Structures are given as C-alpha cells and as structure tokens.
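Next up: just one chain, as structure tokens, the form predicted in complex with the partner chain.
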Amino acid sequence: MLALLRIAKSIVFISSLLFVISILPTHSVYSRDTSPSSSDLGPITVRAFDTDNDAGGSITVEWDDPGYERLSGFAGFLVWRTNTLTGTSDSVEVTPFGTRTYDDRSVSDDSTYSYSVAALVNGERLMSTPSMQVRSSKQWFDGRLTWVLILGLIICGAVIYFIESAKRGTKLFLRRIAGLEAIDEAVGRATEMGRPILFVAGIQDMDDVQTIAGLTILGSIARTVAEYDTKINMPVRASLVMTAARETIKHAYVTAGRPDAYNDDMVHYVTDEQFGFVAAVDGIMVRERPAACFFLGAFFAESLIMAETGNSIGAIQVAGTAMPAQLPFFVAACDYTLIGEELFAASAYLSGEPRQLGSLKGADVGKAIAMIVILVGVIATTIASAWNSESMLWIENLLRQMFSTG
C-alpha cells in the first residue's frame, strides 16, 4: 500500500515537473523584460506635405515609429502643429494605435506650418524634431483622374468623329431593336381598340439622364399618337418632368399637324411619394385599361408592381431602364425591354438622324476598348499568378491604375 502511495506521489511529482518544463519556455519569454526603453529608441522622423488633388486647406503628416508602440505605457502619437508665421503651436490630434499618418484639414492656405509628432509614453511627451515648413495649396487638376480624362477624351473624340462622319454622309449600320420597332404596333393596337396609351418616364426628376432619355422617346411616341389620333395618358412624379413632357408632347402634336388635339391634361402630376405614385398609376391602369404601356426611365421597386399590373390588363408593354436591378423584372413582365444602353440609343434609333446615329457608333469605340482591356486584363492576371511573370504583373497593375479613381 505504501509502495503504491509512493508510486502515485512520484507520478504526481513527475507530472508537475513535466508541466512546469512544458510551460517554461513560454513563461520565460514573458518573464524577461525585452521591451526597449524609450532611451534606446531613435527619433521619430516626421514628413509633412501638401495633400495632393484637393481644394486646399489640407496638409498630410506622415511619421515613422522607431518602436514606441511596443513600449508599455504607450498611449498614442500626438500630432503637434506650429504656425511658423504667427509662432503659435497647438496639438491637433492624438492618433489611434497603429496610425502613421494624419490629414490635417484645419489649416489655412495663407499660413506655413511645421509639424512634430510626440510619442505619449507614461504621461511623457517624447517629441520628434519638427518637419520642414509646409503650406497647403489648391490643385488645378486631380491627378488621380488622369486616365479617366484620357479615356474620356478618346471616347468623346470617337463620338464627335462619328457624328461628323455621319454628317458627311457615311452610312452607319444600326442593329434592329425589337422594342422600338414595336412602338408603331403598340400605338396602332391602342387605336384599333379605342383605348389610351400610358407612358411613365420613370420616377426620377429631370436631373437624371434616364428621364431625359425617356422624354426623347416620348417625342416619337407622341408624334405617332397624334397621327393615329389616339389618347395618351402620362402621370408624372415630378413637376419639372410634367412641364418638360408637356412641351415635348405639344411639339409632337404640332409636328404631326394636330396642334388642336393637344391638351395639357395629357400629362398630369400625381405625387412625389414613390408608392403613392405607384398606387395612382396602377389605379389608372385598372380603371382605364390602356392598350399599351410604356415604362421608359429610371425605376426602382415599383417597376414590377406597374409592369405586372399592366400585364394583368393585357396591355402590350414596352419598358426600358438603365437600373440593372430592375431589368429582370421588366424582362419577366413586359413584351419588350430596352436593356440599359438601348434606352439611350432609342432616341437616335427612332429619329434616324445621322448626327445622332454617329454618336452611337462613337460609344461602340468605348465598348471595343472595354472588351480589349478586359481580355488583356484577364490574360495578364492569369499568367502573372500562374508563372509569376513580372511583365504581366506590370500590365495588370497598369490596368488597375487606369481604371481606379481612388
């Protein structure tokens, strides 16, 4: 029995010894004080410079940490500013842990400043030497947008070139857009059925390019409506859209030789509230049962509510929007959908005017550039990651830089 007790004691002793040995290396690391003292560390190097690509009133301060953050009792870096013209100094910010840069937006372009950074350790301020004097200034060009400018100029140049080319009589091919071809059919159907046409130019105001695109198509539709002597009903959500739409329809009726048939009440304001507007449009659809519904402009959650109501009354429906999230709803519920760019192309397509058609051809140059860049980017990224090719990595980085605005 005594022997067993001794064996048990020995096991406990050996286990304890093994446990202590197992934790010893870890424990010993923490038990030794290896953290440097502030006197061991070199000075903080501070650099201050005018913030790039801004409207002035901002200086960026950067500094290196020789190791102060590793000291126990470190509380942060204090950015210290001296106005070298007035001689006044003040602290501007205590930066959070891990921060090595500060953007001082409280400076005046009329003064020069010098910056110091102090490490706050155990209540002490361990000051750096001051930076060079610096003055903030306004820039005349945002350098981050250089590539955007170059690409924009190429695309705009192409648009203008093809407009001029079309003006000189060059024949331009334009693929058939089924949704626009169906306009005459839809208006004709409404005429035969003796029912009105409903037109909704989205729910945005005149500051949205989609609303303007919708109104340009409205001009063509209204002209056909006037020629066929059909009724058009256009509820709107914004008063400015109402005014512009009235002018557009009025002009279409005058062009069609039917100014007497025009009536201001064809376009009427309903409400600015999104779902209030939807309720009104749905009500009009159910009561008046238009034979054709056109939804052309910017739409949000109401797109499907309106399109499904139109579907339920058996109207022929043509929709178009540049809101990618709403396109599937229109595709599902409408007979024809103008997808994204087709909405913008519609005006040129319907007018057949060479100058407008030329602008579409110019946009095609942009698409060609996009396709080439995507293809080159995919190939470069694939090769760079598979074979660590530096030249491909350079191409990848260049493309990233070209299409980054940050």
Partner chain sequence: MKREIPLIITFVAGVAFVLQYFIPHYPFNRFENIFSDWFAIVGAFAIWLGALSLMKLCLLNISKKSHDWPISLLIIISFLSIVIAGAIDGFHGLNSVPATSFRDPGTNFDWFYQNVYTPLSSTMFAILAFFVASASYRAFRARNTAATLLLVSAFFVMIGRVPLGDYLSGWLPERMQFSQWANWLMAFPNTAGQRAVMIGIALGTVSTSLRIILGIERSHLEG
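One more: the block was the form predicted in complex with the partner chain; return the form predicted on its own.
Since only the chain itself is given, any partners or molecules it might have are not part of what comes next.
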C-alpha cells in the first residue's frame, strides 16, 4: 500500500513538472527574433510612365515592395510627386494595403514629373530613390478598341458595298413584311366603299427619324391613292411635318400623272397639344369613318386611344412604331403592325432608294456578326465551365478582349 502511494505521488509530481514546462516561453535567452527590420530590406524600386490608351493628363506609377508590408507598424505607401520644371514637390496618395500601382490623374501634359514612394512605418517615411522623369501625353487611338474598329470597318464596308450594288440595279433581298402587303388591299377597300383613308405620321416633329420613315411610306401610299382616285386625310401637329407631307403627296400625284387631283387640304394642321390632337383625330374617325387607318411614326400615350377608335368603326388599320411601350397596344387593336425596325425596313423597301437599302442590308451584316459572336461566346463559356477545356477558355478570353473597353 505504501509503495502504491509513493507511485501516485511520483506521477503527480511528474505531471505538475510537465505542465509548468508547457506554459513557459518557448524562446530561450539564446533565441533570436527573425522578423525583418527596415535596415534589413532593400530599396523600393519605382517606375513611372505615361498611362496607355488615354486622352492625356495621367501618369501610372508602379513599385516593388522588398518586404516593408511585413514590418510591424506599417501604415501604407506614400506616393510623392516632384514637378521637375518648377521644382515643387507634394504628396499625392497613400495607397491601401497590398497596392503596387497608382494612376496620377492630376498632372499636366505640359510638365515633367518624377515620383518617389515612401513606406510609412511607425510614423517614419522610408523614401525610395526618384523615378526617371516622365511626361503624360495623348494617344490618338485606344488600342483596347482595335476589334471594335475592325468590326466597324466591316459593317461600313458592307453598307458601302450594298449601296453600290443597289445603284447598279442589283436586286437586294428584303423579307416580306405583312403590313406592306396590306396597303394595296386597304386602299382598294376604301375605293370600293367610297370612304377616305386616314394617315397619321406620329406626333413628333421632323427631327425624329420615325416621322421621316412614316413620310417615306406615305409617298408610296399616296401614289396608290392617286391611281385609285381615293381621298386621303392627314391631320398633323407640327408645321414642318405638314409642309413635308404636302410635298410628299403632291410629288406622288405628279408621279401618278394626276397633279390636278392634288389639294393642299389633304394635309391640315390641328394643334401642338398632344391630347387635343388625339381628340381631333378621333373626331375625324367617328365623323368620316375612314375605311383604312395608317399610324406610322412615333407615338406615346395616345396610341391605344386612336387604335381603339379606329377598331370601333371597322377600319383596316396598319400601325408601325419604334416605341417599345406602345407596340402592345398597336398589336392588340390593329390588323397589321410594323414592329420596331420593320418601320425603317418598310421605308427602305417602299422607297427603293439605294442608300436606304444599302444601310439596311449593312446593318443586317452587323446583326449577323453580333449573333454569331454571342452564340460562339455562350458555347465556349459553357464548355470551358463544364469540362475545363483550354481551347474553349482561350476563345472565351479572346471574345472578352475583343469587346472589352477597360
């Protein structure tokens, strides 16, 4: 029993001794602190150069850190600028932890600068040697947009090619638009019923491209109206639109060989006020009950009011606008609707003007390129993410570079 007690005391003593040893400092009096000091580190290397692909007024500063960020008390790097022409120096920026570059956008292209970088450690500035003198300058071309330039040249070349082809009499294919096919039908129906045609070229002035497209289509409709000897009524809310529309209809009657049938009262000014104009148009529709209504141009809140009124009198209605918010109302209330760009395509199709046809076909080339690039990019990104394909990842990065502006 006494032997067991002695063994237990020995175990307790050894355990206590091991615990005391474990909590003692691990560094002996002979150990040495291996953390770096500022005297052990080399100088900071600074490089300054004109910022690429900019409009001037910017210098990029880069530097290498030999290990100052590992020092206790490190607060950041101070960028110090010296104007070598005037001899003045000033601090520019204290960069956040981990930063090794800075774009100085407060410089002048007329001055020359040198830069130093100081490590801020425990309130002290450990300065580097100055960089070489540098001056900012403008670049004539942003090299990051090279692919955009190439694509622009391709599209412009396509536009010029198609314009020249149309001038030589080459037949350019344009897909069939149902609303255009209904024009002759609508004018013929109005002629048979002895009722007029109502044409509204939107509510914007001549500075809106949709109004111009509507007047171009008006020229084709007016030629058919002149041949069929049908009445046309065109209320407008802008004096310039009234003048342009009168000249368009008059030219159509002259082309049809019936200049004597033209009357300036076919186009008449109503009012500049939006809903006052709509009320006047609705009154014309209710009183004269036109057999066909054409709404081609820029429309806003009045679109559904006019379209529903025309629908209530049983008229054939052809509408077209590039205003996305108004398209649902025209689609719901009209027989045929030219959706978005179809309005401009119809203008080119009916006029047969080479410049309009060439621009339309050239724009189609740009859309085709965009669709192909999007499709290839989606496929490449999907394959690169799913199977980690190096080739697909290369294609994805190439497409990012092609269309990146930053």
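Think of the rigid core as the biggest set of C-alphas that the two forms share within 1.5 Å after superposition. Numbering follows the first chain given and starts at 1. Predicted model only: the values in this text are computed from it and were never measured.
> Has the Cα of Ala48 moved 2 Å or more between these two forms, judged after a core fit?
Shift at Ala48: 2 Å or more after core fit.
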